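Listed next as C-alpha cells is one chain, alone, in the form predicted on its own.
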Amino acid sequence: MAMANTNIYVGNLAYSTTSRDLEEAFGRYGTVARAQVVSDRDTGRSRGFGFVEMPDAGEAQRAIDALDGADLGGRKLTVNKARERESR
C-alpha cells in the first residue's frame, strides 16, 4: 500500500510567489508531487498561502525544518505539516 503524501502549509508567501517558486524551494530537499499557491477565486490573486505535497515523510520533515522561518520573495515563511481539514 502507498503511503499517503505529506500535505506541507507554506504561509506568509509574497503575493509575487507562484507555485513554481514552491516547488523549486521544496525540491531542494527532496520530491515535489505537488505545489500549488492558493488564489482567490473572484481576482485570481494569491491569497498568500499555499500548500505542498512531499511523498517522502523524511524529506518532508528536512524540508519544514530548513523553511520555516526561511526568507522567499522578501517575506519569512511559515511551514509546517497541514493540518486535515475537519468535515462538516
Second form
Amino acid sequence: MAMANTNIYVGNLAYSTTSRDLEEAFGRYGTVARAQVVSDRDTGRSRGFGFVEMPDAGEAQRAIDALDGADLGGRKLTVNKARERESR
DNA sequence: GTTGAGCGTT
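Switching conditions: you have the form predicted on its own, so give me the form predicted in complex with the DNA.
And the full complex, kicking off with our chain again.
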C-alpha cells in the first residue's frame, strides 16, 4: 500500500557512476520516479551501488531484465528488486 | 570493492 513504486537495487556500479547515469539507463525502459547512487556516509565516496524506483511494475521488471548483467562503466551490473527500505 | 538513514538500542 505505502509502497507504490517498484524499488530496484543496482549493484556493482563503477565508482564514477552517478544518480543521473542510473536515471538515464532506467529511463529508457519506463518512467523513473527516483534514482540514487548511495555514497558512504563517512567518506562521501560512492559505495558502488544504488537504487531506482519505478511506478510501473511491468516497466520495472523489463528494466531489471534488460540491465541485469549489462555493462556500465566497465562493470557488469547486478540489478534486482531491493530488499528493504522504502521511499523517502 | 554489493542492499540506502539515524532516533537509539530491535
